[in-house]
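Just the one chain here, the form predicted on its own, laid out as structure tokens.
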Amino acid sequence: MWITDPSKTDHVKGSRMEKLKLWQKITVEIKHELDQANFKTWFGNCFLKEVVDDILVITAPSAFIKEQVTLRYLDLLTEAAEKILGKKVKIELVVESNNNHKTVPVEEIFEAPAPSQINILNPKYTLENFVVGMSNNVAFAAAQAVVQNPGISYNPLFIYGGTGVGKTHLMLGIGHAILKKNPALKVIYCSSEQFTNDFVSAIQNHRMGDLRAKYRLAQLLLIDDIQFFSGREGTQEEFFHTFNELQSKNSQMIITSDRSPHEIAKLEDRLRSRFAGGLMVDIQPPDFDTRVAILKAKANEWGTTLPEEALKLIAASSEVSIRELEGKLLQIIQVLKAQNLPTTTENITLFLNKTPKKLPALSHQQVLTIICHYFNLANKDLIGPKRQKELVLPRHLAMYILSEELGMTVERIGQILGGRDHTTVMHARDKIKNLITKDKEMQQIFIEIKQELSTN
């Protein structure tokens, strides 16, 4: 191996030329694992920056980057730096700007693999860390008997409620159960978008057969957000039939929703029947003492210790969804670690007492910019026909923001967007509403492009 005692880990950590070096070498290894698109979206902007003792600290240029490599690419990364050291190590992502970093040239042509068919479930979201309280112990007491007998207790098992109470978390801590149960199971975890969208790309494609045989091959089928097939003939007509073929199966399935069957317009009348034919159980928004409960468990989660005081200020400024105290939380843990304040009471109801920084006066043609530059894209590709998964966030923030930010008419903004339709502007527009207020991950990313929109 390249580097296998601690002297010459120390010389990796003074020499910026060894770094580059080693670091060029675990990439290689990373190469043989991935195709050409998603390496180069993933790692191409990364770096190692030092190693201490047994720990690698790779830089990535935005939050979006960290945050997704953690979740897709840990391991493999792990894996690759073991390899060429000879030796365990733990790697540490951080947020770092690499513009003056030399970054590894990349092979432009190198051997991928068959795409795997593995669907991987957020490892954060697990029954284990669920809080459970009075306003989703039904819920949880479902999800714990569908674990026990899957495709036979409650199939399906459609889960509804408002914004951020936790119905993801629900739905994929089962995914989470079951597999650990049975890891030979085929799982399918999707957003009604991404099942439109594969329908739709079937229909262009003519393969249709390849889409039945993804879906209705399943041995458990994770749905979320459902109300988005409102309206949508096609896609409904062709989850019936899926929908049939797995419940002939035993094959089990999960549903969430902002609302019940009943409430969802534009359904079919046999979609919503076989929905209401399982179990329905709805979820609703945290009491005040599970509130505090959920923050606690993140905080411990996010590494930080806040006063109980603490919690219960931020617990009673949100009386509906857990992502937007989630939100909370993450932004005043940032800013208070930002300014190298103390995390007390005084300062965390300081925060809580500040109105919202406006954006300033800014050009739709800045926007697209700063996003641009963000996510490493070019302008033509953002505005632009294609229709590749890297892009989809880029330009539903972008909607987002034009929308939100700038006040501009979902009508302009489709023009802007390559002459999109403005019923596409509004779902993306809704979709990243919701996302922002979902997790850390989006929360962060958003925190940062809007920081970088109040420098211009």
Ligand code: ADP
Given for the second form:
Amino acid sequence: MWITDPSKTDHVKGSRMEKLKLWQKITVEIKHELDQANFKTWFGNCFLKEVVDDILVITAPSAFIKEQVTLRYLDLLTEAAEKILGKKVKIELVVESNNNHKTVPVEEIFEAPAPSQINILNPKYTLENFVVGMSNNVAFAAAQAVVQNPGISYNPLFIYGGTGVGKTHLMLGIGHAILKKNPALKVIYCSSEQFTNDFVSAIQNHRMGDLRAKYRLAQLLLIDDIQFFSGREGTQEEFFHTFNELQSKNSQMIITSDRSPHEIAKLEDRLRSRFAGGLMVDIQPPDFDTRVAILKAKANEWGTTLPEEALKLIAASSEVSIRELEGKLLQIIQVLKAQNLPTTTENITLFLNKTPKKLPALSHQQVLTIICHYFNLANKDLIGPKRQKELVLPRHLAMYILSEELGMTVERIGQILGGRDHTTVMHARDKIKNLITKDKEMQQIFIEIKQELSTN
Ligand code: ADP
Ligand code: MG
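Switch over from the form predicted on its own to the form predicted in complex with this ligand, please.
So here's everything in the complex, that chain up top.
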């Protein structure tokens, strides 16, 4: 039944073209929030099927996409639709694989989706742009061996090391290289948090069959940050069986972790020994020369060249995490650009002297206080239930900072911020991460808050 109240139907009439147009408007909103690879992966083959009263029925091409979109992006989708339609709506996702919505010339509106598996892997991270140095050459050699003989020699490949040293990059690089040789391969990449979420929701919805079909049919399984399995008995049990099945089928598994299997607390012994039974390689914090080489490569990727001296200064300013170094490089480039200053060694020294080296150890309460102070909010509003725009951004930023800077788990962050669901936290964190790389204003806010945090 189509809405008949004309005041509500400006955007929507029954024709297929109109639905496509409405869907296009909604996806434009969504595109603001997601990078292109993610957008294509999750929304590239979703369509607006119908609008029934206040319900928008969206088709997803598979149960997997439906599940993931529901889990990660339902709020975003709802907000986007509400913004376009100017009223409250509910989104309902249905699986429709051969939907006839595709028979209209959607190419006019949408970019053609690339093969779905490649989409899932962030195209930024390849073996070609992975800089090899003393700290990671063993891991890189292992990666090449796995690419040559997936599933056979080293299964699983277990990559461990501190945060920001390139574990995810290397794992996805292997994924791309294997896919290049065999584009039809069924690849699944997920964080251990996502696997856990999938498992929990499969139990709740009595859909264990779907979960098993999904993971156990993978021919290449990439699981990031497995340390979050710690203490999750049910998930570990399920993963153990997945693991065995994939191993018996010679399906390659790659696992990353911030520590070795022996150091992961509350991990079942049988999993520990499975993880250690393949090839374990660690990535060390990069030495100075590698840091310089990586900075140079990143600057090139972003279309800038910096004097060697300047690269060295930046490389010397932080030792452990490449992610941090990269963030600093990006900040420098942007700040200098915004002030119309050339990227000379002098200007960079000035910048580095102004920005403190590292955030001091902060409690989550201090972070919340600083954010409230910065945005002039009451703590109770920040953690409260209200969802006004003025509250949502600070709240999301808080989630991001607690996750990225304090390394807290999404579950704990959800609790701290008024008992919110951890999927909300994941979504918020990713959204802010994305905004910080794209949005000037957001970068400024972030730099200022970081300065507040570091002087506290
Ligand atoms: P981890 O998963 O270990 O926390 P990531 O793989 O996310 O770290 O790497 C953090 C950032 O550093 C990414 O942007 C990545 O591209 C970059 N990086 C890490 N190691 C290298 C490397 N050897 N060459 C190029 N970039 C790297
Ligand atoms: Mg990682």
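C-alpha atoms forming the largest set that superposes within 1.5 Å between two forms make up the rigid core. In this text the structure is predicted, and so the values were computed from the model without any measurement. Numbering follows the first chain given and starts at 1.
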| query | With the core lined up, does the C-alpha of N379 move 2 Å or more between these two forms? | reply | yes
| message | So that I can tell if I226 moves, could you say whether its C-alpha shifts by at least 2 Å between these two forms after the core superposition? | response | no
| With both forms fit on the core, has K83 moved 2 Å or more by CA between these two forms? | yes
